[in-house]
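So this first bit is one chain, no partners, the form predicted alone, shown in C-alpha cells.
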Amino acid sequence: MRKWNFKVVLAGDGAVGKTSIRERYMGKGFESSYLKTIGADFSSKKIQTDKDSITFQIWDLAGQESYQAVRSTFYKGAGAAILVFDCQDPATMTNLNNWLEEAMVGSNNGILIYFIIANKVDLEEGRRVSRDMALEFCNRLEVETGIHFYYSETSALTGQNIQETFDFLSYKLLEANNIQDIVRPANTEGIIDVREQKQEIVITEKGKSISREEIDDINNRIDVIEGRMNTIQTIIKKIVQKMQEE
C-alpha cells in the first residue's frame, strides 16, 4: 500500500470557523497540540483507500494579525491550503486576498491545491455574501494570480460539504503527484471548479453582471451576423467581376 503524508493548512481572518471546521472532519475525541506562543493548532487525520493510505497534518493557523510575523513558517511543506471566510461577515471573504499572498510567499509558491470554503452557511438568515458573489470573488482572484481554485460551502454545525471538501482534496493530491489509479470521489456534487464552472460572472464597464451563457449567446449572434456579411462580400465579389468581365 502506498502511504502519503500530506499538509495542509486553514487559513482565515480569527472567528470564521476555522478550528470548528477541522474538529468537525476530525470526530470528537482527536488530539491536537496548540502552540499557544506561535498561534498554530496541530492534528492529524488518517484516511485509507484499497490502494493508499493517507495522513493529513493539518494545521490551523490563528488569524489574529498579531501571530502574521510568525505564520509564514507554517505553510512551508504545505501540499494544500484551506482558505476560509465567514458569509455572514463580507470583510472575511475580501481579506483572503492577504491571507492567499501570505500562503504564496510562505511556501515558495510550492501549494497545489487551493480551496476557499464559504463557512457558517446554515446561518441563511444573516448570509451577506451570495454563492455568486464568492465565485466573482474567486474568479477575480484566479484571474490575477494565475492560481487554479476549488470552491465549496460549508457548515461546521451541520457538517455540510467538509468530509467532501477533504474527501476531494485527497484526491487532487493524490492527481498532483501523478497517481493515475485512483476514483474521484463519488459526492462531489458540492465542490466547484471554478475555472471549469458554467455560470461565471462577468462584469462589464457599467458595473453590470451577465452570466457567461448570455456572453456565449451574443458571441453565437455574432458569428451569424460575420457569417452573413461574408456570404454579402462574396456576392458583391462576383458581381463586380461580373461586370468587370461585360
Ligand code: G3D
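Just so we're on the same page, rigid core means the largest C-alpha set that superposes within 1.5 Å between forms. For clarity, every value in this text was computed on a predicted model and none was experimentally measured. Numbering follows the first chain given and starts at 1. First, how it differs from the form predicted in complex with the named molecule.
- Once you line up the core between these two forms, the Cα of residue 182 ends up 2 Å or more from where it was.
- Once both forms are fitted on their core, a CA shift of 2 Å or more is seen for residue 232 between these two forms.
- The two forms, fitted on the rigid core, differ between these two forms by less than 2 Å at the CA of residue 57.
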Second form
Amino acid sequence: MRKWNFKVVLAGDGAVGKTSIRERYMGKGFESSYLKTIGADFSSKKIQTDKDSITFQIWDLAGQESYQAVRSTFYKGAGAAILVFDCQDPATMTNLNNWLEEAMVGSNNGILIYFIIANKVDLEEGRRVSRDMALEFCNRLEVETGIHFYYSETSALTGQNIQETFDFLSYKLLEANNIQDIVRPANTEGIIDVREQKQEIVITEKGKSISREEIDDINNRIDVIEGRMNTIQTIIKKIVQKMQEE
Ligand code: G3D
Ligand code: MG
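Pass me the form predicted in complex with the named molecule as well; I've looked at the form predicted alone already.
So here's everything in the complex, that chain up top.
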C-alpha cells in the first residue's frame, strides 16, 4: 500500500466563499484544524484504492486575506491551487493575478494543478462577471504565465459543481503524480479546460492583447493588399516594357 498526501490550497479575496466551498466539499461533521501561526484552516479527506491510500488536505485562509507576511508557509508543499473569485465582484477576479503570483512563489513553483473558480453563481441577479468575461481573463492569464488553468462555476450554497471540481482536481493531481489505476470522473461537464477555448488571446510586444479572430481579420486584409500590389506591379512592368519597346 502506497501512501500519498496532497495539499490543496484555496486562495482569493476575503468573502468570496473559500471556507464555504471547503465545508461544502467536506460535508458536515468534518474535522477541521486551525493553524494559528499561519492563520489557516485545513481539513482532510481520505481516498482508498487497491494500491494507494491518498489523503487530501484542503487548506484555506482563516480571515487573513489581507495579511500577506505569513502566507508563504500557507503554500508550502501545495500540489494544487484553487483560485476563487465572487462572480458579483469583478475586482475579486482581477485580483487573482496577485493570488496566482503569491501561490507560484510561495509553493516554489510546486503547484501542478490550477483551478479558477467563479463562485456564488446561484446569485444570478447580482452576477457581474459573465462566463465569457471570466474565460477571457483566464485565457489572458494563461498566455501571460504559461500556466494551464481549469475553470468552473460553483455555488457553495446549492453545491453546484463543487463535487465535480474536486473530483476532477483530485484526478488531475493523481495523474500528474503518475499514480496508476485512477478512474477519470464520469461527470466533467462543468469543468472547462481554458487551453481548449477557441477564443485565443495573443499578447503583442506592446502588451496589448488581440484575439485570434482579429489576427485572422488582419491577415485577410494583408492578403487583399498584397493582391492589389501584385496587380500594380504587373501593370508597371507592362508600362516599362512598352516604354522600352518604343
Ligand atoms: P471566505 O472564506 O472566502 O472569506 P466565506 O468566504 O466562505 O466565509 O463566505 C463569505 C460569505 O459568502 C458568507 O456569507 C457565505 O455564506 C457566502 N457564500 C459563500 N459562497 C456562496 C455561494 O456560493 N452562494 C451564496 N449565495 N453565498 C455564498 P455570510 O453572510 O455568512 O458572510
Ligand atoms: Mg474563510
